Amino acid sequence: MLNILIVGNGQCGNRILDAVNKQAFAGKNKFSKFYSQQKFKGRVETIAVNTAKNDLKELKYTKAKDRIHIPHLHGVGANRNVGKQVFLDNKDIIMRYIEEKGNFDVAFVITSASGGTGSSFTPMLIKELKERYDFPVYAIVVLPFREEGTLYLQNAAFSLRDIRESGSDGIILSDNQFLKQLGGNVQSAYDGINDMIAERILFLMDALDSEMMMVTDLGDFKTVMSGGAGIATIGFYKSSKDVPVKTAIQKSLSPAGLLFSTDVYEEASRAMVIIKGDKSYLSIDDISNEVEKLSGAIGHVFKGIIIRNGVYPQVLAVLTLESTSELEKLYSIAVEAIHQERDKKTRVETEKEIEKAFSQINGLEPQY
């Protein structure tokens, strides 16, 4: 049995982390938290962090003794510099945490790239985790919108380059510009992505401590994680009973199975195909190509697969990226906004055109 950490930070991983628990609750109403167990595989602890009080108060799946508020007013304002100085001066309360809660085998720290406390207390976390831990710690971090805003925007590019350099054995990446693909309003896109994210996690928990036909483990996954460049995402489809085995495979590498947008057979470097189902409904020669034609284009694939009776075939793709064109869009962006935000914070120095305005009332009085 696996013994898993789960850290969702700030307000993305936060939510993110809900809908985990809210899926190992089985989807029960908001009181299961407090007369029922989450029905994960192996022994899994989840821990919430934010600095927005509120934040935390929101989550309704996440028991209250598993939320840790760090307190600086209502969230450090999308100011990753603030961010970092507030985890330093905490970081001792986290640690003391999460070390409360025994030993564990492998980490998933959750995280938005582009807010303020999830961006910057992310790489500051598992830099502390590797250092103190031998166990591997892998960041699942969300990409903003690219509209969102200059500030989201560089705060995503230099969070990951941060994440990266912390000692991560691994980022897999999830992208917000595929919430355009799922329709209705804002809030029930995020609500959406974060099922998605949260449906995925649960499936690879699983997948790493499960018996199968075909094995793959936690081990297994580690040396995915290791290829590339140290960039990965996961794919996932869930068929129902017209939808052959080989059909749903390609369809979980697919660009709509995807939470990135990748070119698999381009820019992928290693995989880690599960597929769980019924054994009537898999077809191992299936299997065996779809998994073939896979490696034939990217090298090595590990396969994996469980056996769930009365169940569809269900595929989940982890895929290590050895280069990815849609991150290198994301930071042309990123530097356009480095410098949009550069050139209006210099015209404010150098102008001072509001100080003009106020000059014209130098040496006078209001008269009443």
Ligand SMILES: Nc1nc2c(ncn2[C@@H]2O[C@H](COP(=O)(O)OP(=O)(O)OP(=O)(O)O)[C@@H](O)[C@H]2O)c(=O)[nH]1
Contents of the next structure:
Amino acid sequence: MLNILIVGNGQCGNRILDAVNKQAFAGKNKFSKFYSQQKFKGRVETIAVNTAKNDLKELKYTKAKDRIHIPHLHGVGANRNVGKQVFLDNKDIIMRYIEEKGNFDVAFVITSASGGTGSSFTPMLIKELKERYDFPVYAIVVLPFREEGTLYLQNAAFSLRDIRESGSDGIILSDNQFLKQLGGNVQSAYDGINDMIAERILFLMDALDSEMMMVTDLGDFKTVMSGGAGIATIGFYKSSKDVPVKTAIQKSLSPAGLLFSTDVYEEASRAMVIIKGDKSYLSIDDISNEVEKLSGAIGHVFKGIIIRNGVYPQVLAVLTLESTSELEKLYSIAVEAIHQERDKKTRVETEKEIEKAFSQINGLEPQY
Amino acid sequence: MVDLKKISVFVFLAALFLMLLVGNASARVSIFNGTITEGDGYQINNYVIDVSSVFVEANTAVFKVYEGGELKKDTMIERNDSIAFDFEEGEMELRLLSVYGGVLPVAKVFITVSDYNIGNIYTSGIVDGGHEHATYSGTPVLEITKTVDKNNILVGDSIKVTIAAVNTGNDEAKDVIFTNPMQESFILEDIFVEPASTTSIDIGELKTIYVYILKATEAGTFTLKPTTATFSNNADQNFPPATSNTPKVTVEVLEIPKKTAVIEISTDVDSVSVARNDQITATVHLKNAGDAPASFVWIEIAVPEEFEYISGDDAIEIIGGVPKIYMDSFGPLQEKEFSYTLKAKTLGTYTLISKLSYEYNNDVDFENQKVSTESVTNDIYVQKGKYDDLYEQPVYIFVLPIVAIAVIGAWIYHRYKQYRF
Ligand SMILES: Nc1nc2c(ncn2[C@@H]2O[C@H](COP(=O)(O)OP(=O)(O)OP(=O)(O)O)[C@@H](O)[C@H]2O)c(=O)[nH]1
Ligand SMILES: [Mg+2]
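Show the other one: the form predicted together with the named molecule, since we just had the form predicted on its own.
What follows is the whole complex; the chain from before opens it.
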């Protein structure tokens, strides 16, 4: 049995964490927490950290005692420098909290790359964890909608670098922009994305701790995650009918199944493919064929099979990427954004000249 | 031996003497021993023995025996001969002792009776001229009638009593003495006719004896006592007293109509069946159907233990836990209603009783008349209430769901607290 720690930082991280907690309940609905119990594979501790109290209050499925409020007005306002300082000031509280939760075999830290709190807390938290413990720590990072503005883009660029340098054992990317196709208003789009991410995390945790027919375990996962450029994403497909396992595998690797835009056969370096379902649907030959096709194109592919009676085929693929054109694109717009921000700043400084004009009427009263 | 003979003679004589003394019927008693001239007769009671012819030369005589003037025997007998004939209840014997010549011839006769009580002989003697000149004695019969002019009267009224006597016998009633006893429950108010101390009533005579007025003093049916009369006939013979009829008089009391107060009481309820813990309203109706006012009117409502008195009209006071109504007076034809509400507590069949008591004066008697009565309602059925079945369930039926709800509630609250930041 694995001991798993999941920390959600900032609003985005909190909400994805809450989605994980929600899906762990049997009913997976608003009232589930009143009548059912969470069911995790292994021992799972979830912690939501935020500077904005309202964001924490909004959560519904995460126990109150597992929410840590770091008081700093109303968040850090997307300013990562402020965020970093706040983390430093409150590091002890957070670390003591985690300490009290006991020993872990693996940790996941969920955050958006672009906000203030999550993106600044996450690299620093990972660094702390790595210094104190020797379990692997993975970051699950959400990339912004590209139109969200220059501040977010620059935050994303810097926070990703910070996370990579924090000593994390890997970054799993999820891209709001890429998943935008889910549609609906922002709130329901977020909820949809969060549920997708949560479902994958739960599946993954299940896979790392299952009596699989063909075994994959935390060690395999570590190996996969250590490959490539330390950047990974997840593909997933869950059929709602008797779909050939071959199709299910292909779909999990297609854009519709991925959290981040990538050409798997081009950019992936290692993979772990976990297939779940009723024995009758799982043709070993088909599975082998598909996995061979993938490993022929990339590198090593771990495969695991979980037998669940009466379940239609489900496939989860963890893929580490050697290269990512999408990320390169992101960085190039981020650089543009940084330039824009700098220009804006100088512009604001020139605008300060206006102050001089106003200062001329200082001390005078209008005469009527 | 000589002595014995002397004793027997004495006994015989003594016996004979005794027989004479008591007039023993078996003894022959001499009535007349003497001479009777031809054409004359000898009367004994109503019998006359006429000596119709005397034949001196032949020593015979012809005798004719009449009873009440009627010829019974006509016989010629010789000297020393006798004839016998029935005399009343006894027998009479006539012996011709001798005959003599003279201006008119005479017969010497010896008359005896046997089997006869000589105390019954009231007349005995020579009748000159024979039976045609004899006076016979008869039997007066008095019929006394007592009549009243009214048979039905009221107390204080009077009746006229008339007593008359008629002699329907064949002899005059002599020395008639009437006895008219006092009459209880009546007062002798006036006397119009009163008899003399003694009187006589001729054959066929109707005599008014008494006329007087009696006043009735009390109610009842009275039989007037009979008037009696003692009397004798011409021969001073006494007869058993005559008795009058006994008229009946009914005396009634004149009623002064009395007044009454008759309070009719009835109680009805708005529903004959009521669910437990529900209420019923009962109404007591009162009406004085009499012609006198009632006073001191009390109505007491007997509420069964299985009911609870909830409320009622202002006139209903709770005295010692009992709902009561009091009215000083309740006039003739007056009507009233009182309502009250009860709550049924226990299943069953019940009646409500209203006890009424009052007094009234009947205008005749000095003291008030006291009346008490009661009215009973029809049966009232107290049935199970809507939720009674629930109350009858064992406690756990309630406790378990409550505990379950409490546990669920506590759980939901716990979860709510757990997830509320
Ligand atoms: N997928 C997903 N993205 C989210 C969600 N909420 C916010 N984001 C994204 O996260 C970014 C903003 O970061 P937040 O997590 O809101 O910011 P924060 O960490 O709370 O930091 P501050 O609010 O600036 O203190 C934007 O790019 C949003 O698109 C969410 O629920 N799901
Ligand atoms: Mg925020």
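Bear in mind the structure is a predicted one, so any value in this text is a computation, not a measurement. Note that the rigid core is defined as the largest set of C-alphas that superpose within 1.5 Å between two forms. Residue numbers count along the first chain shown, from 1.
- After superposing the rigid core, the Cα of Asp242 is displaced by 2 Å or more between these two forms.
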